[in-house]
Every structure is written in structure tokens, then in C-alpha cells.
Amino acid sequence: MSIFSLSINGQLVATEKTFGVVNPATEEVFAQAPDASRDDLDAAVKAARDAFPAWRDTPLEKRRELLGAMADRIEEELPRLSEILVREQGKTLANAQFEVGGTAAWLRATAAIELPTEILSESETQRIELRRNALGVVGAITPWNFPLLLSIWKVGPALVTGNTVVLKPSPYTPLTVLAFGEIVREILPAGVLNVVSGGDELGSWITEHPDIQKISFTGSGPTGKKVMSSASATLKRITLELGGNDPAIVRADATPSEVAGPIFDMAFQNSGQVCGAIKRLYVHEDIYESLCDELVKKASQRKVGEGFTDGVDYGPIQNRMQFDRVCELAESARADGARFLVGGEPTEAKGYFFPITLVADIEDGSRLVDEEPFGPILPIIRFGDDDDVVSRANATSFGLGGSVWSADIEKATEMASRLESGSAWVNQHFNLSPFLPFGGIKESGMGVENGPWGLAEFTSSQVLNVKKG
């Protein structure tokens, strides 16, 4: 059985305790991950703190060069990292390879983003600049759905802006990130990037640690609130990218056969385990049944199974707790009298497998509509009025993303602009880029990631006011 190590101060570090990592396709422990103690965390934070002054003062071009070298090593290790990712997360091998390759590409793109000093005023007697300075040690806490890619969303911006990092992956999927720490530790100066793994207790230690200046967290809303509360004791900067219950609105003038494919893909990517996936589908009553039929056709063409199996499109739900939640929401919808077009029952085979599930004739107020399932199940809700459906889409505590689908681009754009969400799309959904800001409003988070706006989240602003002569 494979045993992994922490990466602290450029060294691989074993721990007194370990915990098992479960393969969601088999429900069996296949590897042991290090369970970091408080002393291990203190060592990682001290290493990051000690490394910070020299890393902050390293020329930007040199930092960019080292991030590029990290991306090169990720690509060199793509087969190994992808295999680990399939086993611990459950996604298909093709999707794991896409995540690992995308991680390298995202890292290079992030390294190239500019965050220049702004000249606010200049005259013969005075020059005023707005500078962006590194904060210090960043605590990065990442989720289990895209463990490597979402780690880079934090590590890349933190490092390129001159911060040092203590990175904690989810205890459900720690191995790919631990392996990442192992392969890049010889590229960066000792202490610049430290990777520690453990349970929820470790996350609390990180958020309350007095020598960490910022927390960047991606995960559930309830945990995000705990992070915010804990970080408040030392007034840490925080970025929170939390859950979503994204609506997609399909107007009457949309063509079902044309929109069904992209809608289906954005609802069920990674088995629906995507923060910004389509999770509520509002369809105009005039085309409701037609679009339902088209979605059923798409479902019949897709296969759920073990990630290494040829021809499989979607893997299992990643963990037992999430699997049970999806099952519970399906039963709740059934009790509400909803019509299941496909799926709805977990498979009898071993593993956390739940079929692609489409649920029609369901209303706002149902748990499946109002709550975030984070799994392969999609409620499809009728509507008849554009203004009414926008109000219904906004009647939620979530505010991550949303989309409008229509042949009338102008009308769809106007409707999308009224969605209460951090991102809104027209005739597409969850179209992201390293150069575009992404974040939520309401209980979907605060702050943004990516682009110069995301880099700025890892800095403090300083007004430098110079009197000349």
C-alpha cells in the first residue's frame, strides 16, 4: 500500500499517524496519507515565514521562471498524477489527464498575468503610486472535486505575487496534491511551498494560526463560515469560493436539439461535482417536453463506471457522505411527486455509483431544487414568464453563477444581467479562464480568483507618496 509524505521546508516529512484514502469506485482503502500534527503545521508555517523575505524580494521574472519550471514538472509527471487522481477522486482517466494538463497550463497563464504599479498622480513636485505588496504566509485549503487544479488556483497567484504557502488538500483527496508537493519541492527555495494533509482539525489550526496572514478556501458554505469566524481572531485576509446552486434559464425561442448538449455537459461534468455546474434547469413551458426528451437522449449515450474503464464518461460520487446526500435528495423529490425521466436509484454494485438522473415536474420549494446536490442529478422546472423566472432563479442564498439560453441574444443578455450571481453567461455556462475573475456573492463566497483581480487578493495595497526636490 502506498504511503505518502508531507513536504515541509523542501524535505519529505513522515508523520506519526496516517489515515486511509478510499477509492470511491471500490470503497476500499488503497493508500495511506500523512496526518499532520500541530507541531508539523507549526514547522510548515515557520518554514514559510522564514522563506518569505527572500522570496518576496526575488525578482518577478525569476518567480515566473520557477512557476514555469513547476508546470514543466507537472507535465512530466502527468501519467503518475493522473493515475493517482483517478483512484482517489473517481473521475475518468481522460478527465484526470485533462485536469493535470490543465493545471500546468493554468499555472503558466497565472505566472504571465500583470499586476502593475499604478501611477495615481505625478507632477514636478510629487509622485503618488499605488503598489501591491505580498502579504506573507498564505494558508490554502482546497476541495476534493478538482484537488490539483483548484490548488493551483491558489498556489500560482500566491507565489507569483511574492507570498509563501502552506497548502492543505481535502482529506478525501490528499494524494495528488501531496505528490505535487513532492515533485516540485526541489524547484522552489526551501519553505516557499509546504504541503500538509490531515482532517478537519488541521484546517482549523491553519485558519487560526497567528503567523498566517491570509486564508484562501474553496469548499462548502458551512465550512466557509467556520473559516471566516476562525480567521477573524487575527483579522486574516480571506478569499472564500463556496457552493453554488446555479440556475440555467431556457427561453421559449431556444432550439432544444441545439442547447441540450451543452446544457447536459455543464450539468453533469465530473458527475455533477462542480461548484458552478448547472444545478437548476428552468425551461419555458412551450419547449419543456421537447427539451426533456433531448436530455434523455443525451443521458442514454453516456456511461457511468470505474474511471479506468474504456468508454466510461462519468465516475462515482467521490465519498460516502456526498453519495448519501444525493440519494436522500432523490428520495425527497420522489416523495414530492416528481417524475424521474432517467435514473434515480443507486446501482447495486460496489462503489459510490449513482446514475445520471433527470427529474421533471418538480417545483421551487422542493429540496432538490432549493439545495445544492453536488452530484449527477438535475431538476427541470417549468416557467411561463421571463420576469417571473428571473425572480425565482434569484430566490436563493446562493449566488455563484447562472445562465440564459435563447435565440434572442439581446433579451438573454438583459435577463442574465439581472441574475444575482458572480458570473452570468449567455448560451453557455461555466466558461472560465485564468484571465477572468471568478467568485460568488451572497453565501457563495467573497473575493475572486484568477486574472489580475485574483492576484490582487494575495496582496495589500500601499500608497507611496513621494515629494520631489
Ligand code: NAD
Second form
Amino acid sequence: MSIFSLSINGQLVATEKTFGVVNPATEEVFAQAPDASRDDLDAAVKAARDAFPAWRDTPLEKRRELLGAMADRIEEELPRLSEILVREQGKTLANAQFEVGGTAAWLRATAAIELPTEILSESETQRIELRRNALGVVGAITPWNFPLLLSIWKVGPALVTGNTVVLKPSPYTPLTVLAFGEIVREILPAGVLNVVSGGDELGSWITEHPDIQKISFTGSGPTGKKVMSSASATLKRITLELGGNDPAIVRADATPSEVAGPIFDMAFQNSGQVCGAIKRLYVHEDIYESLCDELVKKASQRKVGEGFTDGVDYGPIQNRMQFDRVCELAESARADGARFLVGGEPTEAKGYFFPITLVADIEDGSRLVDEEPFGPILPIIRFGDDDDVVSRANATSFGLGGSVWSADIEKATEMASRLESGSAWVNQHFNLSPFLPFGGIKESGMGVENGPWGLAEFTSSQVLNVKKG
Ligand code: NAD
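Switching from the form predicted alone: structure of the form predicted together with the named molecule?
In what comes next, the whole complex appears, and the chain from above leads the way.
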């Protein structure tokens, strides 16, 4: 079994206790991860705090260069990191390679983003600048669906703006991130990036730690609320990227054979375990059956299986808890009288495998529509009226993303602009970029990641007001 260590102050650190990491395709423990104690966390935070002044004062160009070197090393280690990612997360090898390669690309793009000092006023008598200053130590807490990519969404902006970091991956998928920490130790000054793994309790120790200035958190809504509550004791800055239940609305004038492909891909990517996946599909009654048929065709062309196996498109659900949840939501939809077009029953074999599942004749109010399944199951709901469907799409506490699909771009744009969500797309869904802000409103989160707006969240503003002469 491979040995994984914490990275603290540039050193690999073994812990007294470890915990098993399960391969979701076999349900077997295949590696042990270090279980950080409170003392280990204190050491990581102290290292980050000690490293902060020198890192903050390192010229931006130098920090950018080091982030570029990190991206290079991630690429060099792509085969190893991808293999670990398949084993712990379950995703296919191609998708794991895409995540690792995408992580390097995202890091490079983030390093290039400008967050300049703004000159608010300049005259003979005064100069007023709006500066963006690093905060100090950032606690970054991440989930299990894209362990490495979502870690870099935090680490990249935090470091380039001059903060130091203590990063905690999900206990379900700690290994790729631990390996990443090990690799970039050679590049960054000691203490600038520290990686600690452990259970959920370690997350709560981070959120209450007095020497951490900011929490950047991605995960579920219920945990996000705990993070906010705990961080309030020391008035930490917080960014929360939480769950979503994104609607996609397909108008009567859309062509089912054209929209089925991208809709299917955006619903089932990463086996549906994507915060901004399409999770509620509203289809106009005129094209309802036709789009259902097209989606069933797509499903018949895709294969669920073990991530290293050739020809497999989608891996298992990542963990038992999430698997049970998807099974439960499927059962409740069945009890509500919904029509299963494909899938619906978990596979008998070992592993948390659940087939691609399309559920028709289901209504708002059914748990599968109202709750976030975070798995390979999509409810397809009928609608007849454009205004009514926008209201129905908005009748939720979630507000991450949403999309409208139509031949009439003007009408679709008008409807999309009325969606209560941080992102609204037309004839596409979940189209992200390192240069665009991404975040949720309502209970899908607080603040944004990416672009200069995301970088700004790792800084405090300072008005520097100089009287001349
Ligand atoms: P989770 O909330 O269970 O865990 C996320 C992280 O929080 C883990 O590292 C966990 O150990 C840690 N944690 C748990 N309890 C904690 C506490 N009390 N204090 C501090 N940290 C704690 O979420 P998950 O199941 O790993 O991830 C799935 C969820 O994440 C889904 O709801 C999904 O939609 C959401 N998500 C959102 C985005 C986004 O950008 N909006 C992206 C990916 C996933």
C-alpha cells in the first residue's frame, strides 16, 4: 500500500493515526491516509503564518513564476496523479487525466489574472488608491467530486494574491491532494502551502482556528452553514461554494436531436456528481416525448463501469452515503408514480454502481425534483408556459446555475436573465472559465471563485489616501 503524508512547513509528516480510503469500484480499502491531530493542524497553521510575511512581500512576478512551476510539475506527474484519482474517486481514467491536466491549465490561467491597484483619484493635491492586500492564512476545505481541480480553485488565487494556505481535502478523496502537496513542496518556500487530511472534525478545527483569516469552502449546504457559524466566532472572511439543483428549460422551438447531446453530457458528467450539473430538466410539452426518446438513445450509447476499463464513460458513485441517497431518491420517485425511461435499480455487482437513470412523468414537489441527487439520475418535467416554468425553476432555495435552450436566442436570453442563480446560460450549461466568476446565490453559496472577482475574495481592500504637498 502506498504511503501518503501530510505536507507541513515543507516537510512530509507522518501521523500517529491513519484512516482507510475506499475504492468506490470495489468497496475495498486500498490505501491509508494520515489522520491529522489538532497538534498537526496547529503546526500547519503556524508554518503558514510564519511563511506569510515573506510570501506576501515576494514580487508578484516571482509568485506567478512559482505557480507556473507548480503547473509544470502537475503535468509531469499527470499519469501518477490520474491513477490515484481513478482509484479514490471512481471516475474514468480519461476524466481523471482531464481533471489533472485541467488543474495545471487552470493554475496557469489564474496566475495570469490581474488584480491591480485602482487609482480612485489623482490630482496635484491628493492621490487615492484602492489597494488589495493579502489576508494571511487561508483555510481551504474541498469536496470529493473534483478533489484536485477544486483545491486549485482555492490554492491558485490564494497564493497569487500573497496568502499562505492550509488545504484540507475530503476524507473520501484525500490522496490526490496529498500527492499534490508532496510534489509542490519542492517548488514553494516552506510553509506557503500545507496539506492536512483527516475527518470532518479537522474541517471544524480549521474553521474555528484563531490564526486563520479566511475560509474558502466547497461542499454541501448543511456543512456550509456550519462553516459560516463556526467562522463567525473570529469573524473570518468566507467564500462558500455549495450545492445546486440547476434547472435546464427546453422551449418548444428547440430541436430535440440537437439539444439532447449537450444536455445529456451536462447532466451525467462525472456520473452527475457536479455542483452545476443539470439536475432538473423542464421540457415543453410539444417536444417532451421526442426529447425523452433522444435522451434514451444517448443513454444506450454510454457505459457505466470501473474507471480503468476501456470503453467506460461513467464510473461508480463515489461513496456509500451518496449511493444510498441516490437509491432512496429513485425509490421515492417510483413511489410518486414516475416513469423510468432507463435505469433506476443499482447494479448487483460490488461497487457503488448506479446506472444512468432518466425519470419522466414527474412533477415539482417530488423529492427527486426538489432535492439535489448528486448522482446519475435526471428527472424530466413537463411544462406548457414560459413564464410559469421560470417561476417553477426559481421556486427553490438553491441558486447555483440554470439554462434555457431555444432557437429564439433573444427570448431564451430574456428567460435566462430571470433565473435566480449565480450563472445563467443560453443553449449551453456549466460553461466555466478561470476568467469568469462562478458562485451561487440563495443557499448555493456566498461569494465567487475565479477571475479578478474571485481573487479579490482573498484580499482585503485598503484605501490609501495621500495628501500631497
Ligand atoms: P461535505 O459538505 O460533506 O464536505 C465538504 C468538505 O467539508 C469535506 O472536506 C469535509 O471533510 C468538510 N467538512 C465536513 N464537516 C465540516 C465541518 N463541520 N466544518 C468544516 N468542514 C467540514 O460535501 P461533499 O459531500 O464532500 O460534497 C458534495 C457537495 O458539494 C454537493 O452538495 C455539491 O453540490 C457541493 N459542491 C459544490 C460546488 C460549487 O462550486 N458550488 C462544487 C463541488 C461540489
